[in-house]
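Single chain ahead, written as structure tokens, the form predicted alone.
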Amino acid sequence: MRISSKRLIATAIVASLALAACGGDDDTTPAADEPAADGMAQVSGTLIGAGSSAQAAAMAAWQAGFQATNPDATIEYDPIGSGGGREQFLAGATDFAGSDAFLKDEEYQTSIDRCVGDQGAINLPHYISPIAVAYNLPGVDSLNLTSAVIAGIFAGTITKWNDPAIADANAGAVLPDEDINPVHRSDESGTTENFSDYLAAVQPDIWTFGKVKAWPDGIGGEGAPQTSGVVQALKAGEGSIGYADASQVGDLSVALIGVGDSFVAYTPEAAAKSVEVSNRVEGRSPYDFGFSLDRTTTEAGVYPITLVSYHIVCLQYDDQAKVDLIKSFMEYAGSEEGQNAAAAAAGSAPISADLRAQLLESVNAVTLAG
């Protein structure tokens, strides 16, 4: 895949922050003619999706907002994880997928066979959020972690909380002589893919496993399914540390991440800046969007462990009611109202008016095969 040097789309995401503080076709019915509250025609039927558990809070907000103006429509979503979501979508079991990684080349080729017509699927980046490195260490309310320390902890080479490498970045902190329990996802996960991509990019000599969707065999620690499982494991085990979408870590303590000469806290603004310094991936349909994130930046104020989560949809369906449902729901998720609803529920970074307009063009390109 080729990477564009243009950053207009990514920059537009950050500009917006200044303006803001899945299944079969049998259960759909034709779209109704009555206008919804936003001026769009109301739709009815059931849309089935599955995938990213990081999107869960945002998805709940999108479901509620969309169904409030489309009372005869139902959006079902199973947060089984990005890997499972892509697998189900590509197998034809769902109408759309939520994924914390865009379709890879081989998955895109599979989508050409899965979707009707010959245009395959597209990726719509509707959710941008930091991945928090959360920990459970009573008495340690603030923790700075360099990229080398994070990689060492999750690779199993740093095993004690009072290791000198941790102490050096946390002067004055009372770090216990206690084993570290690194918690990871036990299922295939886009969150794992983004987190391991960061580790592989910033510390390839320590994290030698590369970018992976499934946690590598042979590394110690505790596995837990889905984002909720990781959070539960962290809360249950003192001395634990793990990675999870920031919207779902609750009252757990969260580390500051070393970037250049400083340590950066996760915020929507800092996460969006990581997209600003990155590039859009080219090489497929002009309606397809994906970002290759720059994990190694040293630019001030950038939070590098960020995920861009996508809705994956076909460009063509064989049922007009399904087309209407997909277009209407995806338009809502990418709208200013939908983005603000997600930000309020999940703390995500709203996408800009410019990117919203470009994604709307992609949504409008979804058509009935024929």
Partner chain sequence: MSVSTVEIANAATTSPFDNRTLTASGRAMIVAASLVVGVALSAVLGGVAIVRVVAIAAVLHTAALYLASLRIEGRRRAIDRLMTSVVTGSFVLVLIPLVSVIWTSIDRGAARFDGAFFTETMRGVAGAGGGAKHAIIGTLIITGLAAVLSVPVGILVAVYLVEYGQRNRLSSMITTMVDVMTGIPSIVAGLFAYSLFVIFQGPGARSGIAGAVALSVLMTPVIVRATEEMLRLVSNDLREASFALGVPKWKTIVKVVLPTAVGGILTGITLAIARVIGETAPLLIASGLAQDTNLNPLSGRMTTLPVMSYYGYVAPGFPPEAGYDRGWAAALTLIIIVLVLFTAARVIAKVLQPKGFR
Contents of the next structure:
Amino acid sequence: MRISSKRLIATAIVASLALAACGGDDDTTPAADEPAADGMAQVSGTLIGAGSSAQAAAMAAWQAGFQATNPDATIEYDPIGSGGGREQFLAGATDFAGSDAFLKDEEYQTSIDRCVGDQGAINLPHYISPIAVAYNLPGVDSLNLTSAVIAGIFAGTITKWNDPAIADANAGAVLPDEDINPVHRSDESGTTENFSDYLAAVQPDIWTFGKVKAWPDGIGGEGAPQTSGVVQALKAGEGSIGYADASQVGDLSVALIGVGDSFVAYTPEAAAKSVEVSNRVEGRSPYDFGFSLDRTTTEAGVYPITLVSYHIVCLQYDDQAKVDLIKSFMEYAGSEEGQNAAAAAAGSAPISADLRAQLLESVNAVTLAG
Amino acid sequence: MSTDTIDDTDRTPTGGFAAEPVSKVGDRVFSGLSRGAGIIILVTLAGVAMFLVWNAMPALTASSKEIGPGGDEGNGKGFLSYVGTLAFGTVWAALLALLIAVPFGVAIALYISHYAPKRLSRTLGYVIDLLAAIPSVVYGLWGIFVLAPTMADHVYPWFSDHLGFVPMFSGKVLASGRSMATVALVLAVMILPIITAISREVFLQTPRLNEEAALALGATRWEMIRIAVLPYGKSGVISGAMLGLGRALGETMAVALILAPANVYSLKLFTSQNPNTIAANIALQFPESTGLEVNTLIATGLVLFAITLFVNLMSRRAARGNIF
Amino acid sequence: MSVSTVEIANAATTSPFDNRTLTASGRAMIVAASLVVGVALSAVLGGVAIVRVVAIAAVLHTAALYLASLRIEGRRRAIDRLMTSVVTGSFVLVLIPLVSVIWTSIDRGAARFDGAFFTETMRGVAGAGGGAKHAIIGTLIITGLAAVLSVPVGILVAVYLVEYGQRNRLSSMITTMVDVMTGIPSIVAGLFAYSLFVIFQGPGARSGIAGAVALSVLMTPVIVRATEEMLRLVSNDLREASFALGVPKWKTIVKVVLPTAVGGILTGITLAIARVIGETAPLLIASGLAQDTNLNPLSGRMTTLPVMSYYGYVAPGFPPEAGYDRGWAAALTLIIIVLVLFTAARVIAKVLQPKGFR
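Let me have the form predicted in complex with the partner chain next, following on from the form predicted alone.
Below, the chain from earlier opens the complete complex, with every other chain and molecule after it.
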């Protein structure tokens, strides 16, 4: 069952959204584990979320899928950014937040006050997406980059495409004697935060700037707004290299990333694995699934530059309708069907069946305060 | 728009008419209403200023280590260092745009007022006004998709190759073209209609007698313009330029979409290291900002407000001071 | 010696350059020569491209015309011709970006400029499909509200300045402040409206009315300025005639002065609306993004066309083309709305322009 559903995931990624939704219905997993959407009681009302723009495309798919089976329910989502999303959620302005980072410790403390009851909010990692290192270098279709090279390029210490450090890992490739133009995000972003977290974890001596939301000053490179801006800059500029959400890089060439002794291409499976090899953040509710991603893993087939975007919800609400709506929507987003829909619409990596089951328990733990 | 530029004393109702009838209630209500509306303006503006100061305060009073990039970890460099490059970039981009737009604006205004066939001039003015009506997000998208690649492929490299010894044109040309030069060009196109509209209006109001006298003396068309039109319209041009400058200083989306920013002081026009503008920086950073970061951004907004205020007051002075 | 003098004399008489002024055929020759050299030069400089030929030919023509005129007509005429070339050339040059912007919008916006775009919303849409009905409605509501907020205030302020203020201290203060307000950056207006409504509606509040307030901060000064100018243009004879008939001042303003200036005032209002309808940054902060139609401006996020266009680019979804296409179609819709408003303003001004005005 598990194996066949995994195979289904792979095909679902290329399938259209409608196809993916049908596939979910046909291949129903045991009802206790994951009830099909049409098996759930219909809910109604309006749920308001705001936050991460990285999961905006997936959210569109979830909204579409959820509202198709719950025509009286409305899910609003404003992709204002993760920081703003968490802030608004903690201020009580939204029902849930989308965030590329789990709640910080002090934010978790705030959430205990914000949510009714005393259990605070939990992080549900419903969106896992590989961050691709894409480049525009005509004539070079395939490129292997070790973590040291990536860190060197983005820290500005490797400046030429024919640098020996790059050539070493790319025997046979004809690398031009051209300047490298590293492209980075000009806005603060979860993508930059995850990418710099990777660089800081694997090459702290080369990338000395730590984990940052905004690109550090003084190391050059071209700044571009949002993922679209980065992709546009890469497409327009020969000799450029940049990091962007994998689903948006289109027909740009994408580098293979050195992990251990091998080079890994970004695939949804390899990205999903990076979560499996990581540890949950401690000191939170047992239902919390904030992950400190293990970027330094050398395990084969793991793609380490991964962005995990969470849904942040309270464990208790004071309104039964809201509880039903939250549970129903979060259950859908974390279900196989919901994950496939997101994969089709946003190129994200469906979470593993084990994690799915665990997340469902967390969702079911959301209750009416009483 | 050009009230500033025209000596309007002879057209203003001078008040205190001898035969002004009195209707106590109606007049009191109506004058009260209109005065109230005026006070609303003052209150709104005071509200904007107060809100800016109030929200900026935490950033202005916080320890400098908490402000700017790395402020979360106490590695910030302080507000002045943060806002410095932004204020520089704001003024630099706007001045460049002004430098490009003013000569063109004056030329176009002259074309419409004194060169184009009379039948066409109204339509042409309308066409130029259209430039002002195109939403800035459209200019931004046009800038990235059309202007930036075109200029980077065909124009900037030429300047860089042949005039690279000039500091402004030096440095490696950014292949995507998303540099200060492109931003300045787009801003110039955006403020051009403002400058043109006001200049055109004052040029058209040049007393016919002056023009005809010049022509009667045997002046060529250009000499007539130099002797009669330009001196008369000078204050209008300055006032239009200042208004355009104000618009360029505050432009947000087009700059945010086009510019490849870095936190630097740089005069180079074609490279990837361009100082950002205050407005664009707010738009870029606001979504992901929390707590003190928001205060810092609003404090930069206060600085922008102060800069535009200064420009506006200068513009009034320019307009008033040059009336003859 | 004498032979060459004769030759020059011959050349002079047979020359298309008349002894005092450039003839039509002379100018035609300069145009033709410029074009020919332009083609040749651009071929040498890397291929005959229309843009390059025209650019080179235009520069050559300007120079040649100047030199020819200098030689035949003297310095003053030459400078006059030079300036004519420069002024005309500038105008043509500026048309290029205008045409390019509009063409780009039409070209890229056409893909999704279909029936569904105007009848569907983004509710339940992932990837391709969907429409901008909610954004069009949102734009109309927010801009309409902004107009409702700022038009009465704007007109009354102008009335105060022209009819009542009589250059007293309050009126000169208001005049200064209106000028200052003209310079408020739109994003600052957005931040102001956002934090104003946070006071009433709690943190993170976004609503149509907040966006409308932001826009009215930007709109009001434009309306004041336009109305003020129009009121000042109303002839004093009209006012005095009305007073002489015993009509009270307020009635004179309402029944005589304002109707006389109504064409110009409406034009000013329309232009003010056109100016703010495309604002993106303040609406992004104050009104946010929603996927469905929201008819209640007092609560809930409300999508507008510029915001939809912006998000179409920055968060296009997957595959991105669908989002880009929607963004450009939204931009095209916006431009068309502005064009209609602009044209309406012209028509209104013409139709309502009363006698005795200007």
